[in-house]
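Let's start with one chain on its own, the form predicted alone, as structure tokens.
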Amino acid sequence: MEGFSLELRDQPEPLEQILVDCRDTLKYGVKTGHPRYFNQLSSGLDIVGLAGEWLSATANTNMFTYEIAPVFVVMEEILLKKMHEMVGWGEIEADGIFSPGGTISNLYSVLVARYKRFPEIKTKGMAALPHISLFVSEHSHYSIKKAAAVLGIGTDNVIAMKEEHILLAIPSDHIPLYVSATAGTTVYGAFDPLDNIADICEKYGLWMHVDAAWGGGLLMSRKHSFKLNGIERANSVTWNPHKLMGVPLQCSAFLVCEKGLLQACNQMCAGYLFQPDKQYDTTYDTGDKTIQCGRHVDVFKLWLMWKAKGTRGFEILINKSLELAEYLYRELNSRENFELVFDAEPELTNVCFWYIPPNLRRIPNGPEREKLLHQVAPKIKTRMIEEGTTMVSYQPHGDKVNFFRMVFSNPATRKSDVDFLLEEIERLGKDL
């Protein structure tokens, strides 16, 4: 970062230098709002959402009590009710909270599931509990293991399996507690069979959580919401509007179908914040439902975008991203130097593929070819970053060597940007 000093001094610097520093910060940062930025999940830059961030920052308040954030607290309640209805809990007195991200929302799901089954955990700790186990699907997000580590359950007690194998081969001293099904996996964008998993959870009395951080946005699409059939049977749901819906970071909702459970699980009744003799209904104070104290206003930008676009506007944006994924899928099928990780059409906006350089096409399938192919995506990514033309993520997964993972969620992206990416990959990788 030539000429950009990050060092801090004892004396203030002039306004002119401060403005230069602001320009340099943007100059040297990654342009995540660019239509050719495809690296990890990014929603581009929504102007209405940006305005919502500005207003939230201007208000500079905290979400823990109604007395200092009355409008934002009511907005959150209204938005949560709207999301409950879309999940299918319209007739249930449900609850929820906006959290710093999907990982924290998933942590809430384990936290409340454990408290619901073993309320003594709050006062006596893990020593008072039997040996509990959590179940996840094979391609679940790592945040469930992280939650198990944070909450003292232990990562060894998070069991990844196919849904039909849940409860098989569990040691007799283990108590199965919780199942997390995924609606839109991080890498493949795949959906677990929610209804089948719900049947198992109901049969054995297990808490069913649906991690729809990525795929929850499909509830906005009349054409594609069927992929979430069964989500209404869940006990809790994670849904990140900052992903498929294009809301600026951060904006994650944890939804739970039992009113009062979050409060009972987390409340500590701090006297300096949550006085019971306030002049208003103190059930509007949300701070004791959370594991935080102070909480950022994440709800306003989503509320403002929903006002500006309507549900149908979000549907148009999401359907467009799905159409781009289908377009990329067809393009990859038609180009000889590309190979899909899966032949099936994408379920969400994730498309995974390999680029096969001409030199590699001459090598027969086998360990040697796999070893060389594993190096292709990292080398092309390095050249992309050096040239600054586009950015796309890659990773190995299971027994599959490094492949590119394209994810669409930026409303500014066009088919011409998809064409550019493929041509750029070929240009940067043809000599490998």
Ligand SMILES: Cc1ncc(COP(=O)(O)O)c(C=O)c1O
Given for the second form:
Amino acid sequence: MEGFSLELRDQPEPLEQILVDCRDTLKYGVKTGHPRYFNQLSSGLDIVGLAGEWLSATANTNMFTYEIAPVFVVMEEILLKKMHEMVGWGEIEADGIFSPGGTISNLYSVLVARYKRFPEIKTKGMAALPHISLFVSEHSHYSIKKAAAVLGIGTDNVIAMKEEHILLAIPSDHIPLYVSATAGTTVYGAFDPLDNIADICEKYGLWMHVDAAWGGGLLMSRKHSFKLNGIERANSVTWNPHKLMGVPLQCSAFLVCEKGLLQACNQMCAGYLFQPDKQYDTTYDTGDKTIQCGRHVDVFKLWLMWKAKGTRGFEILINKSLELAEYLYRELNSRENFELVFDAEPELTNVCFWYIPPNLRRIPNGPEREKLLHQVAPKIKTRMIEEGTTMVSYQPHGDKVNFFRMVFSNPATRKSDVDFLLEEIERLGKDL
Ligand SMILES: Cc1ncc(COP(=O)(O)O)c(C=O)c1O
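Swap state to the form predicted in complex with this ligand from the form predicted alone:
Starting with the chain above, the whole complex follows.
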């Protein structure tokens, strides 16, 4: 960051310098709105969402009480209601809260599941509880483990398994409490069979959570929403509009199928904030439902985008990202130097693949080739970042060596950008 001083001084700096600093901040940062930025599940820059963020910052208020955020609190209620309907809870008195990201929404799911079964946790703590086990699908996001660590359950008590094995591996002194199914896994974009998992949860009285942080947006697509069939049977759902729906970071909803549970679980009734004798209906003081005190206004940008696009606008956006994923899948299938991790049409917008440089094609399948292939994606990524032309993520997964994970959620991306990416990978990697 040549010439960009980050040092802070005692005296104010001139306006001219402040403006240069603003330009440099964007200049040296990563252009996540660029049509060839594919690195993360959240990408792109929606101008209405940006306007929403500016207005929220202008209002500079706090979500904890209706007293100081009346409009935003009502907007949150409207949004939650809309999302409940899409999940299939239109007829139920459901609840929810916008939280600072999918990780925190998933944490809420474990928190309320535990409180529902063991309300004494709130006052007595973990010492009063038996051992509890949480179950996650094999490719679930690491945030459930994190929640187990934060909530004193322990990561050893999070059991990752294939759906048909649930409950087979629980020590006899453990209480199975909770299952988190994933609707759109982080790396593969895969969907767990929600109805089958719901059957198991019903049979054994387990809390069913659906982590739809990534795939939740598909509920807006009439063509693709069937992939979430069974979500209506969940007790709670995480849905991040800041991913597939392109809402600027951050915007994540935690939805729960029982009114009052969040409040009972988290409320502390701080007298200085939640006075019971205010002149309005104090159930609109939603702040005590959360594990925070102050809470950022994340709802307005989503509300504004929904107003400006309508549900159908989000549907078009999401279908377009899915079409780009299908296009990439077909391109990879037809190109000699690429190999798909799965030879199946993408379920979401994730497409995972290896680039096989010509030198490697000569080596027969086996450990030697695997070892070399493992180094290809990181080397290409390093060159990609040095050149600044595009950005895509890679990782190993299970027994698979490093592969590229492409995801589409950026509305600015076109087919020509997909072609560019493949050609760029070949250009940067053909000598490896
Ligand atoms: C399936 C899934 N759940 C949860 C998360 C966590 O979301 P956040 O980054 O908003 O905390 C992610 C993030 O990629 C995810 O893919």
